[in-house]
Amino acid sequence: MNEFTYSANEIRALFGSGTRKQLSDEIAFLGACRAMVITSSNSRETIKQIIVELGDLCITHFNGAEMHTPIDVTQKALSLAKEHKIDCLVAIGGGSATGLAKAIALRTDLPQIILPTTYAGSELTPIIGETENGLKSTQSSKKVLAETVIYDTDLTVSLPVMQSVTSAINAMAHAVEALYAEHENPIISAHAEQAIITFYNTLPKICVNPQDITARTDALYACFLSGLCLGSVGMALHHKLCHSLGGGFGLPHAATHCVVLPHVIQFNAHVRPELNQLGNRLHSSSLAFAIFELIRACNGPTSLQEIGMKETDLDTAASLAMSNSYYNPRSATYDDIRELLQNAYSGIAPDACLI
């Protein structure tokens, strides 16, 4: 067996149905009693119920979390936390709420409890991405790791089908990149493969019946595994492109992952044949095509054009992606990136792309 180094992040995770009922106990477990709840502005009714159930433990509620974690939004939330002498952060929602909690923790070291309502997977990672003046930058810090993550399958049942599809592919991207990340190892690769296969088999069931609790449970577990992957071995070309597109052009985060992932997989499969071997296990000619067809079958977005990208911005996007060095198993030139983005913009099926 090849030599490898495996380092696990310390995490307390509660998984099941109805686990959100343990939130008050988890706040007490941290020795806290003055929580700030963080959500986006379009919170679902279930989230509002959780806030009511917290009672006096919820000192204040910031409901302005936004995609890509803008610095100015963080400053507003930070001021509110200081004003109310908050001793604990409770983020309920998807990647926007989680990202804001991380941004505040980075600056204050306040403990975090995350209740995911989507399949984003970022709640398990030490990685934070923040946007300022149209540029998104990422960093890794143990300070942004959540103390507790409460996975409650019931919170995902009301997630609209399209959000279920895009957030699941977003999480799947964490698992895919773990297969070829700089610090890959067989333990994380096993988690990654299980996550990818589970999402692949589960998403069509959710599309047919969003109330399928077994499918929802499997998808949330795959999300958990994907978060472990990203938190352990890091990112490569796919995440670099998505951060450049999202932060630079305001594209929806999860939908951008959905569009870009198959094209990056095909690009890297030239030097990592095991990607296509996994695709064969999914009864396809390649992993890139298998995932592209999954997205298309679930009516997810398959082109940058349909999620708001302008073709005239592709040159700038390629330049942004080349602006900072990052690891990827296959080196990429500006022309490589520009062609990949053009294919993603047009929504060409990966098997038809000549990269």
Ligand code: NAD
The other form holds:
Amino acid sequence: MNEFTYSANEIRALFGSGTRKQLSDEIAFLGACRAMVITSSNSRETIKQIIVELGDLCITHFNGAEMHTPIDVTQKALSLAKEHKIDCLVAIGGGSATGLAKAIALRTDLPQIILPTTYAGSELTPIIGETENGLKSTQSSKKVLAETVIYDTDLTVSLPVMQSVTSAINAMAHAVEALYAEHENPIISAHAEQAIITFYNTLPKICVNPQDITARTDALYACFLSGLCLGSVGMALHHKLCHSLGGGFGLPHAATHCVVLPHVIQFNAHVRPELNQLGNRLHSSSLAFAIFELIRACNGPTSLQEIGMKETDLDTAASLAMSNSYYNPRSATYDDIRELLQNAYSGIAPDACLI
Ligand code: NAD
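Having gone through the form predicted on its own, I am curious about the other one (the form predicted in complex with the named molecule); can you provide its structure?
Next comes the full complex, this chain leading.
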């Protein structure tokens, strides 16, 4: 075994069915009593119930979180938080609600409790991406780490099948990139492999029966592991490409991960053959092909074209991805990125790609 350094973020996590009932206690545990609840605009019945159960602890509710954390939305939520003198943030939702809580915490140091309802995995990472004027910039700061994460399986059951698929592949991407990230280490790699295998086995079950509580529980646990991976060892080419595509061209975040992931794995497997050994454990010739086939079997998106990318924007997208430096185990030229994006645009199977 090679030398390695392992460091972990401090986090308190509750996991299980019905854990949301402990939210009031967790607010008190933080010494807070004036919470602002943050959600995306289409608040669901369960979220309304949680707010009712909070009673006087919920001082205000901002229900306008948006994907890619636009700065103007953050400013509005920040004003509301200041106006109501809130002392804690409670985000209930996917990565968009979590992202907004993080953006406010970055500017105020307010403590956060996150109740994830998708598999995005943002709740465990010190990473925040924000969008302004069509550009998404990402930074890492301990200030945005949540104090408490409440994983309640029941909150994920309503997640529509297609969003479950794309969101799970988004989380799987955190685990995949942990296997070759700059600070990779065997402890996180063990979590990553478990997350990938669990998602691989679980997603088809959720597609058949979205109410399958065992499958939902396994998927949420895999999400937990994936968040730990991204939060501990960071990311590489895949996340960089997805951020450029999402921030620059408004593509849906999780669906973009879904399309791009097999192509980046294929590209990196040339220098990290152990990725394909993991693919063999999934009864496939390569990890790239195993994940591509999984997405196809779950009717998830496999081409950038089908999720709204214009072919005429591919040159700009490749330039955007080249504009910031980032770690990747295989160095990528402009031509490599351009070809990879072309393959992802067309949706060809990764084993048919030449790069
Ligand atoms: P999202 O949070 O935008 O949610 C998508 C839609 O699903 C929303 O309309 C939401 O209301 C709805 N929804 C969420 N949970 C539901 C449920 N259980 N039932 C029914 N509907 C539900 O999407 P997302 O993919 O979770 O998050 C994407 C955002 O997260 C992006 O902005 C991305 O950049 C960010 N992200 C950040 C990190 C990080 O570490 N910083 C990691 C992953 C994703």
